[in-house]
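We begin with a single chain expressed as structure tokens, specifically the form predicted on its own.
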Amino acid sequence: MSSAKPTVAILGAGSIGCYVGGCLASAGAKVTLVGRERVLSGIRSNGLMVSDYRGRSSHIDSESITLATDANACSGADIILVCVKSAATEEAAMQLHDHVKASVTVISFQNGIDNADRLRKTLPGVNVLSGMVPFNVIDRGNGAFHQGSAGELEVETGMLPDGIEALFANCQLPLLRPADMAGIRWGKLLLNLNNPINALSGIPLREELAQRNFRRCLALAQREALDLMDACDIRPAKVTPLPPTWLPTLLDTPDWLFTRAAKRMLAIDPLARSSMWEDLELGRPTEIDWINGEVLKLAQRCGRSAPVNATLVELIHDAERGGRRNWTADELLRVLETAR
């Protein structure tokens, strides 16, 4: 392939997929976005706009990107980024099985722990790598996607096609290559335990994290998860400036101290919300079973319980059915403390 213009296909072109695809296209990549017509129609009409909280602003004409709703558009790509929701991983793998060449590299940029392994089962012989997206992306509608928080993409060690790392670096999305990708996934999961709390709060992330009792809800979920990880000999990696075991203590601090000590954590666009909130808004199933549900799986493995995370799973499933979504910090904290 030509190192000047690698061919990239993104399966699951939602907020993350469209943002990353737009950044890559702005750096000269040939990009194919495979997603829902609801999302693609806005790009067809307006082009693709990517921006971030640091001032990035790029517009890509719709004619410069291939837009498709079927995975067969991924055939011929040098690299495929899988960004579908965790529940759709097996379906995505089956679609790719029929359309990709053996020499392709597939990167799972999905929430959860085992999506790359699930892809590998259906794509034997294909170079499948696990990745992690630490930042939040806001779908502003009409083809505009905005990175609302900090962080660098991470991809496990393994061969990448020629020119790919340079391409990501050129579009200001450098790829970090950690040796302990499993630890990275568990470290990211600890942060993602906030997704249901934000979705249930009904308010933007920065506003939610500015309220101590919402942070205390997250601290309860994280402590429970950390205890189970320790029991199962899992070592989450450091994905913030603080070691994972320090996070609940920081979250518990008074607002004035948290604001001073966690400036980077609060470097979030004022409108940013969790993807779980967005799923509820659109009436879609959430990824709760692949986020807090992973803690429940650990508890089952250890013969223990995880009542805080189990309660959050139940509340989100209730919200998926039309249940309550406007919890105050005091109310949610009371329910989680009672569950322990």
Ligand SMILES: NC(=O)c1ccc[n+]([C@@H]2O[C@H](COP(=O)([O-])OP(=O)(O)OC[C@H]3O[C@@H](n4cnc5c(N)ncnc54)[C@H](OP(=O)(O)O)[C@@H]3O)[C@@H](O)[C@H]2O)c1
Given for the second form:
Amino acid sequence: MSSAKPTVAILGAGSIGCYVGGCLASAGAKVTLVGRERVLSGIRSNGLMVSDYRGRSSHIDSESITLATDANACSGADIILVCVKSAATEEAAMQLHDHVKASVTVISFQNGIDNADRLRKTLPGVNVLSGMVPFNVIDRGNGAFHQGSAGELEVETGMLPDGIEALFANCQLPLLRPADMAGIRWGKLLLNLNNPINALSGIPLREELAQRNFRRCLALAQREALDLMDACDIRPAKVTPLPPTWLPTLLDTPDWLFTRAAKRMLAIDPLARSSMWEDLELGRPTEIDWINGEVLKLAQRCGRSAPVNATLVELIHDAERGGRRNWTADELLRVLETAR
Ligand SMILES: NC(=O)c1ccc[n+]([C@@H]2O[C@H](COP(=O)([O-])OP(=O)(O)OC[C@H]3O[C@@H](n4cnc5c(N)ncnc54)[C@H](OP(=O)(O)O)[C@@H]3O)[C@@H](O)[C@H]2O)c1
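Okay, that is the form predicted on its own; can I get the form predicted in complex with the ligand now?
Next comes the full complex, this chain leading.
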């Protein structure tokens, strides 16, 4: 590769894709965003605005980025960041298969466990790396994307094109390269078990986590997942200041103690919600089968059951089919405790 800056394409220009793409473009990278016209039109009219809780505030002219709805716009890229939801991974991979050069590197910046493997299956011979986005991004509309919580991007070890790590570091999104990416994915999944609880609550994350009975719902889901991970010899990595096995105990504590002990967990934009809430709001399929559904797969693998996570999966599928309502913490806890 030449000393020119690597070219970056984002497949899936939504909250994460536009935020990361905007940050990279603000550092001078040549960025292509591939997404839906409903998202791109806001950027065409207003430019792309990226901001964060620390005071980042960058505006990128729409002429400085390439905007496209067809994945063939990824064809010249040195690196492609896949930022579609898990349900769209296969379709995205098929589209890339037809257009990318063999030397490209693909990073999956998606939640869930197996998105990178699913990409590898359709893109044999391509350097596909698993990534993790620990922070929340809010789509404020009209081309504005806001990082609402802390955390650093992680990408599994493996070759990255020249200049890529410097590019991410230059725009204050340094890449961590953990050796145990599988453990990181399982550790993140434990936190993401809150996504359906937040979506069912109908309230922002900070308000939801401030209520002990919603936290108890999450603790039930996490304890069940931790037991099954242990039974399947899976060691979730530490992705918060506390070891994963301590999380349910922290969540169970009374509000006065939790608000003191979990300052970092509550350090989140007051408007932030899980992207599962956003999917239900927009009538889109959610990632539930790739989040809590992974716990059901573990249960199947070791001949056990996972009633708490199965109930959350069922409630979200009901909501996807139109049976949506906002649950109180007491109601949801009662249903999950009865299922157990
Ligand atoms: N949002 C967050 O705060 C956050 C935080 C951490 C991790 N994550 C994870 O990051 C991943 C992306 O989440 P997100 O919230 O950024 O999703 P998102 O806002 O839904 O963005 C994805 C966008 O890609 C579009 N898309 C899907 N397939 C496409 C294709 N083949 N070509 C072009 N566009 C396509 C989607 O359109 P359609 O809706 O029409 O399919 C959607 O507009 C998920 O795995 C999520 O769990 C999200």
